[in-house]
Structures are given as C-alpha cells and as structure tokens.
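Encoded as structure tokens, the following chain is the form predicted on its own, with no partner shown.
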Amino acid sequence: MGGIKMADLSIGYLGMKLKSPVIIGSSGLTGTVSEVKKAAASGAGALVLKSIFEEQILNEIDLFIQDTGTADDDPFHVGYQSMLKEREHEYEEAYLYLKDHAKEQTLAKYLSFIEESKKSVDIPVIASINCISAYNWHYFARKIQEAGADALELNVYVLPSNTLKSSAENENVYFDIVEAVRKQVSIPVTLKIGNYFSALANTVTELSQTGIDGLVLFNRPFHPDIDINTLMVNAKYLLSDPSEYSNILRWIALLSGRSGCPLVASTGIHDAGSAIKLILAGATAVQVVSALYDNGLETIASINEGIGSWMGQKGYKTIDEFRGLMSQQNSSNPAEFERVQFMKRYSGIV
C-alpha cells in the first residue's frame, strides 16, 4: 500500500458497528456453517446467510398437513392452496423443483443453521427470506429472530408479468410483507428489491418510510436465454458483470438524501473502485457475491485494502467523510445522473 496508513473502514449500519462497508450477500458462499466461517474470516463487515425460499417452507407445511389430516379446516392450508392455484402457471417449474428438495431445507433446519452460524463467527449474521407473496411471513420472521439472527433481509422480487394485475397490486406485495414482519420482530429488517416498478424513485422513497432499517438496491434476477440448437430455455449470465454497477450507481445517487433509511448497493461490485464510487454516490455499504465466485473470498481483503489506500491518498480518515459526496443532491450538476446527459454527449447539444 505504498506506506499509506490504512484508514478506518468501520461504518454504522442496522444499529451495529461493522468493521468494513463490504457485506457478503446471500448466496451459496454462505450456505453452510463451514462456508459461513470462511466468509467471516475474509474481512467482510457482515454476511447475509443463504436465503430460505417461501416455496420450500410452504411445501413442507403442506406435506405435514396432508400427513396429519388437518388440511380441510386449517386456515393456513386453505390460504396456501389458494395462493398456489393463483400462481401455478407462474411458479410451476420452481415449485416442482423445490418440492423434491423441501425435506433437505426446512424451516427447522434453517433456524438451526442461524443458531450455529451465530456461535461460529464474530461479525453480524443477517438471515434472509426470499418472498413471492405476503402470506404469513410474520410467523417465520419471529422464529428467525428467536434463532438469534442479528437482522433479517427480506428478499422480494415480484416480476410484474401478470397482465391481469395492476402496478399497484404488484407493488402492494412489498408493503404488505414489510408491515406484517415489522409488527412481529424487533431486530433490524432490510428489504432487498429489484427495479421493476412503475415509479421506481417514488416507490423506493415510500418503502423507506415504512419503518424498515435498510434498502438493498438491487436484486439481480436470472436472465433467460434460448438455446437455438436444443430449443430449450436456460439461464445465462448467472454472475454479474463489473459494468453492471453503473445502473445501481445512478439510483443510489438519485435517492441518496431522499430515502428514509440507509441504502446498500448490490450487483456489479467487483473491486475497490466500484465500491468507492457507490459510497461516494451515497451507499452506506455494498453487497458482494459474483466477484467472490470469480476470484475467491480474498477479493474482500483486496477491496478493503483498495478503499483504505484511496482514502489515505485523498486524506479521508473515515467512510462518513466522503459518503454521498457525489450524490445528486451534492452534485454541482444534478443533471449528470439523468438521461439528458446521454443526448448532450452524443448529439452535440450544449
């Protein structure tokens, strides 16, 4: 690091002090206790456990109810079956896949996973729920809190593909989930969302005022592709590309100072440079996953060292000194983050 003294990388987030603004996102890298131990030793400020999926829990409960013969008069079962009927075409493939694996990852196993992870590491452990509906999440959230998680990330991604549903109906799912969970838990709750909203800035601002403790922008979906030889649909580009941070940068910069809760950047963060840019735009922290799959957990140390070296060169002693320095609110030219700049650049308009 050229003799430059390492700066203080610690941040305050979710009422806790994190030693680094780099958080390991929910993934297979945090899917077992042994993997959690390795992840915690990387220098990350916190980690998000691999998500437990709604379909997994609901399927396991459905099997249990069928075995005990209580399905006909159980309100949970009735509500669950109604949801499945409504969504059978949307989620048929995912449901069938998860049905085969439900016994391997039930709610009980996930709660045990949280407890063991907490005992094994000395950095904050954030549990994760992957939601497709607002049904009964308060119950599961309470159980996760009791298992000892430091915080809970609600990973909600509603693809607005149903032509019979309005934007308001799709977006209300997010608010319903947050409302139900916040009533039941006292641990910090964050919401990880995608960017499929009819009025993204307005929706994010309203979500930030629901009492949640953080917003993670954005959830990266699987990208479908077509194999022209087999005529099969498959997933492509499973890992993010380093260029993908730029879209997150725009929205972090636009929303910084306007959000009622901290903003965390996710997707496309592969090195110290992109992490620094996102913090300059206003991010409290960054979540990293794809870079770790590409280059290993040692990437965390590289990012930390890069941030510290840059801070030393610029004379910053703490992260807070430069966070949001380049947000739209603090920019001398706020239009830099708007599309009009594209037209100016390529059309010769002054």
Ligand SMILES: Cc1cc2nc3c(=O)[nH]c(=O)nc-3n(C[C@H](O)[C@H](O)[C@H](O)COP(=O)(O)O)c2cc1C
Second form
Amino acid sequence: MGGIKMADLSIGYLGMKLKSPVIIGSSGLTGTVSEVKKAAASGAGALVLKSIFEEQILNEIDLFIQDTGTADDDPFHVGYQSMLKEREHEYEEAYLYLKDHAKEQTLAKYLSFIEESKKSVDIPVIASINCISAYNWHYFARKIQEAGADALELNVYVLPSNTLKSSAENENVYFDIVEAVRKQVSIPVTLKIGNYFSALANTVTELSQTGIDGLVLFNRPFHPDIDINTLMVNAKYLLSDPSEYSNILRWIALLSGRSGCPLVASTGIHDAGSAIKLILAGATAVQVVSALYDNGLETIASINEGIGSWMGQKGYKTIDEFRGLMSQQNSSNPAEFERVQFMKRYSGIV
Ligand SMILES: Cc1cc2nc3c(=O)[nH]c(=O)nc-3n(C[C@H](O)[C@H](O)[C@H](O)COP(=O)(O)O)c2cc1C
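Structure of the form predicted in complex with the ligand (previous: the form predicted on its own):
Now the complete complex, all chains and molecules, led by this one.
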C-alpha cells in the first residue's frame, strides 16, 4: 500500500477524537466485558454499553445504599419507596420482572462492568441508562461517572400512549431528565430518543439547546404482533431492516444545521452506503446494531473500508469535508426532504 494515503475517518464527538464515525450502539453486543473487548477490536470509533434501566436502579437502591454505607439522608432515599409503590401499578410488567430478579446487585455489577470495560479497551466507552422519568434515580449517574465512563447516553422513550397525557406533559419528561442528570455529572451527556413527538423538529431543536452533547436519532421500538394461533401478543422484527435508514435520513437532513448539538444517526444503518448518506445529510456519527447481529462484528471494518474507498473516489480527505453537504439547508432540492405524498402516484395519474 506504500505511497497511497488512506482517507482519514476520524471525527470529533463528545470532546474526544474517534478513529471512525461508526459507533457500536447499546445492545447485547456490548453487555459483558468480553463482548466489549471484541466490539472494540472491530474498528469502531466508540461503543455504547448495554443500558441499565431506571427501574433496576430504583429497585436496588436500598441494597446499594446498605452495601456502600450511604448515609440515611442521602438523596437516594428521598421518596423512593413511595415512588416504587406508586409506579408498581403503572408499569406492572416491568416490576413483576424486577421482583423475580430483585437484589442481584445489578447496580454494583454495572459499575464494575464500566470500570472493567474502560480498562480493557482503547476506544471511548459510553454508558447508557434507559429511563422514562427523572424520579430520584438520577443520583446514580454520578456513580457512572465515578466508574470511569467517558460519556453517558440517556435512552428515553416515552410512548405517548396515555390518552390523558398532553403532548406537553410527555415532552416535559425529556427536559426534566436532562436537567436532573446534567446536575449530577460533568462528563458529556447524550440523549437517544424515539420519533413520536407531535412537533418533532421543534422539540428536537429545543432539546438540542439544553446543554446536551449529542442527540441520537432515533431509537427503534419493538414492534408488537399478534399470534393468530395462540392469540398472544408478542414482539416481532427485533432487528431493523436496511430500508429503515431512510426515515432517519429525512430527519437528520431536516435538522442538521438547525440543531444546537451534534446529531448521531441510529436505525437501519447496515452498510457503508447508508452510513455515507447519513453523514452527507449531516450526522456527526452513525450507530450500528442490527447489522452486527445479522452479519457479525466484521461489518464495522467493511463499513469503514467502504467509507474510505468512497472518499478516495470523490477526493475527500476527511469526514468533515462532506458532512452535511446534502442537508436540507445545503440541498439544491430542499423540498424533497419534506415531501410525504406523491400526487402523481396517489391520484393514479401517470
Ligand atoms: C437485541 C437488542 C438489544 C438492545 N438493547 C438496547 C439497550 O440496552 N439500550 C438501548 O439504548 N438500545 C438498545 N437497543 C436498540 C439499539 O441500540 C438500536 O437503537 C436499534 O437496534 C436500532 O439500530 P439498528 O437498526 O442499527 O439495529 C437494542 C437493540 C437490540 C436489537
């Protein structure tokens, strides 16, 4: 290869230099130290650890306090018992699950998982909390920072399914969580959200101005299905399809240049082509999960190679040179990103 200069895939994100814009997203692929080691060896720029859930934090706080000798007046104590009781009804399934798995020292294990992961790999390690409220668990964010995480991703997915809750009530949850967590930590905080907002562009823009360091667009919910033989509800399509990147492309293109923080694309990125498109739309980085379940961790190297060789063909030396070139603001045909119906096709006129 002597003499041929390879494209520079490095990017700046969360105040750090990442060697690639491809990040391994939070999943079972980053759930143990040995998996984290394998994931880090794939060529990814960073990885997000499997999430710990807010319910797990609240469920074990008493044990954690006892084990760590935390004082009685520690904020962890405040209201958490009554909260558990109150929410038991609201999220019955989650609590029944947790009762079965209660007191497994999940919190202490998650902290040592972060510590060990940090010691074992040389790429940034982003911890992750899956949460749906700002209810007293946020003190645990500080423990995550103390354990050595380079950053913290908050996975907040409030399905607006409650017929009695207004859009403002649902949206406030996101702002409350960001405010509570940012008071606890000085490491970068990112927010991974779904796309069920009544005024998506407005809410995302406002969230981007809360001081967070990145927005991951979007998390992907499990899809419910009905088994017509057993008449049971179950989850289907656990992994994304490669066509799903297109909805993310729309929103990254629309919001790029208008967001107060970096945007990271997630869902449906299975190959170099979709990764390049998302960066052209304005993404700072892309997260990949399903493609790795489908085709193995080698997919990361193939995405890196694909981006590098495309850059070579186009004459780009750095990722910054082409990021956002095709965002709506920079597009020669900006209306394309907002087009949702085709009159020609829908009215039958060919
Ligand atoms: C098996 C599995 C486990 C996952 N676990 C988590 C998790 O713990 N925390 C989280 O934020 N996202 C989790 N996700 C969601 C992924 O991080 C990602 O947002 C989603 O799969 C869409 O990206 P993809 O199309 O690249 O798969 C999980 C996804 C899968 C398939």
